[in-house]
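A single chain comes next, written as structure tokens; it is the form predicted alone.
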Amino acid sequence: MLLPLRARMSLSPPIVELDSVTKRFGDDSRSPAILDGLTFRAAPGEFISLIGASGCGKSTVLRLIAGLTAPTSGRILVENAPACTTPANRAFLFQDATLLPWLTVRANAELLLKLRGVPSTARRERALRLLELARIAHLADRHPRQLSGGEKMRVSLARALTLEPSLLLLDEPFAALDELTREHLNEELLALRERSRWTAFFVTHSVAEAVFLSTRILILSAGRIAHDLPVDLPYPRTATTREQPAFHALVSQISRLLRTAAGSSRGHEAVPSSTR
């Protein structure tokens, strides 16, 4: 008998491990802590959303997993190697699409492959395939100034996926988009994930977005995990998922927990919003 997705993932070795991770602003032990003793595991294939009030450390978690910054103390492993040294196959998607304005859509999509020395024919084929999957192959010869916000983000997503990552880190990539475009991109993101099953960490301020996308939601408060919650809605998730009573019930439940966690963090020393 085939086990449920969450049960199958729990049997796999973790792709990401954080053990007692603390991150401070400076080297002084008296400096304010962005993260304070964070510990969790992520199994291959999980889609984990990080939510919480501004300043709780969500984006810092992504940067630590990406190896862009080192923890003050504690251990971070990605694919069983230290995050700051491992050549693990990771891709990072930011809120800004970060496209080079002088390059065409196709050239932007090929850029990471070019930097890795992939031959021109191979990188063009892979980039065009991802642009097709992202439904923007017809825009391949345009420049970023000719694209909408949603189209730019599709290019950025296609470019990240050309690396064929095992781990995708997304820092509020759809926050600047209108609600309808955002919902469409949520659906397309999950459709792309069905093809390759990468593990994802997704930072968002939208509870509904987190519920729609995730297998699991971590609510952060004052640099710690206040709640670690499974999302047992079946995949594939489509526009009709948002109409289901179970979806609305989860959004309400997690919204209440988020408000409680935010309230309990009051009185802690404030951290700048740039740490999110």
Given for the second form:
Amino acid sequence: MLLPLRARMSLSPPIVELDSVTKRFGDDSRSPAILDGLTFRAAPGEFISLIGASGCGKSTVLRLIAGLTAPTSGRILVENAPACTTPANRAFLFQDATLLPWLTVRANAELLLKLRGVPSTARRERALRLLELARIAHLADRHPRQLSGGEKMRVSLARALTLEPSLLLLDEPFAALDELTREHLNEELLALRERSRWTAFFVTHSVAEAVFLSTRILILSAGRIAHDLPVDLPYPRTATTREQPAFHALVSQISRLLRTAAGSSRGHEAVPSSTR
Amino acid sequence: MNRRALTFALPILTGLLLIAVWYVVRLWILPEHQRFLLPAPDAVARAFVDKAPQLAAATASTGLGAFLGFSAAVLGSAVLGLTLSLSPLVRAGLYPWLMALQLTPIIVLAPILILWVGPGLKSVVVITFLISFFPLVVNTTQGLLSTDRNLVDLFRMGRASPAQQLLHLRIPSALPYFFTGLRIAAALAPIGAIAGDMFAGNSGGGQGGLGFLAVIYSAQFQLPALYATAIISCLLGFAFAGTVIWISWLSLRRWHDAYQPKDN
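Okay, that one was the form predicted alone. Can I see the form predicted together with its partner chain too?
Everything in the complex follows now, all chains and molecules, and the chain you saw is the first one.
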């Protein structure tokens, strides 16, 4: 069931390309590497989840692709341009909803368009359409403090999609929500993706969430890719997907791999890779 | 009686009780030759009526000085706060001296300032400015430096220009801090104006502010009038702080948690 994706991916040019990327914090070359020679490619339309023990560098990968931080060495290309130059095509969803508390939901949804200088009628229309798609148009005139955690995340998602990004970077966006809300938002995230087919990088601690959403899962360990796994469940995926035996089999299989990867990184052993 | 009415009635009750205690102390506790120290509340009330023109003119004069000095401090602190928030080097260079200025008692600085700018309203304004300035600068700077890092990342991802980041993120984020400084400064401004007035008020034909009146009345041993001056100074402080609290409530009530009605 777990096959390398290389062959399939090479058909279309990659949207994201990491080439022996190393990242250390601080200027000291002796400080430990968070990422240690990371290399992979993502094809357009992939939904890639990054999982791994805390501190394995998942979030750093996202921040590097976002251009929020620069690698110590190595090369990162997004749509064939260095990652730090053109964040126009990328949107970031933080673990926190990062809404501006002094703005209404509507004004929050319009924020990125406003920063980009989109005229007010156009941005009003586009923001409202996305609030409708995220099913929160009726909350448009509220302030963030009047919303639940799930509603705030929906605003954050709608705002990210107003720029029509080709690449969506999600850093544990649903981690703080209760299980039911999280499952619901996962389903709606996939429904939104059906419409516009952005490529996604998704950091999570939940194997079930990763399997439900992704076309491909990367298990990170000690700053490297320990496993690169395809998820061959058909789309569209709905609530019933979670009840299928194939889904459960994948979840338990990947959980097992995650445990061994985390265990071997603690022992500072070489990490065996199933795909390289 | 519900809780709301009670919180309204209690201060009035304690006030009446205090006046009663005042009378008791004056009539039955103080020996007769010391009664002048505590003029009867009705004597103070009479002083209010007798001295109404002087008190009104002095309140207007002090109020104007406090308002001008306070406003100048708000504008000046906004400019300096922005400058300080831009660079740690500027902060390192200026902060200790701002601190030194704040820790030098204003009543020592006042005579020097009067020598510099001359007596009258001008020095009252300068002294008020100095006493209100520090809490405003500190809080504004702190606010501008306390922007949520995730929000800064959001603006970076949105390719916001430094001006957009300042206008749409840093300044609104700093508002709650700014208003904290504003409330502290509003409580200090009338005190600064009155202190300045004590030194600088007797210019231009002898009509000064409340500080000047207090000096005159105590020199002339007019105790009821002195008490009346104290009470009106207190009311001026209330008016000042109350206005600022009201303005900060209007500005923040819709989004800031500290300005929401409490359940208990």
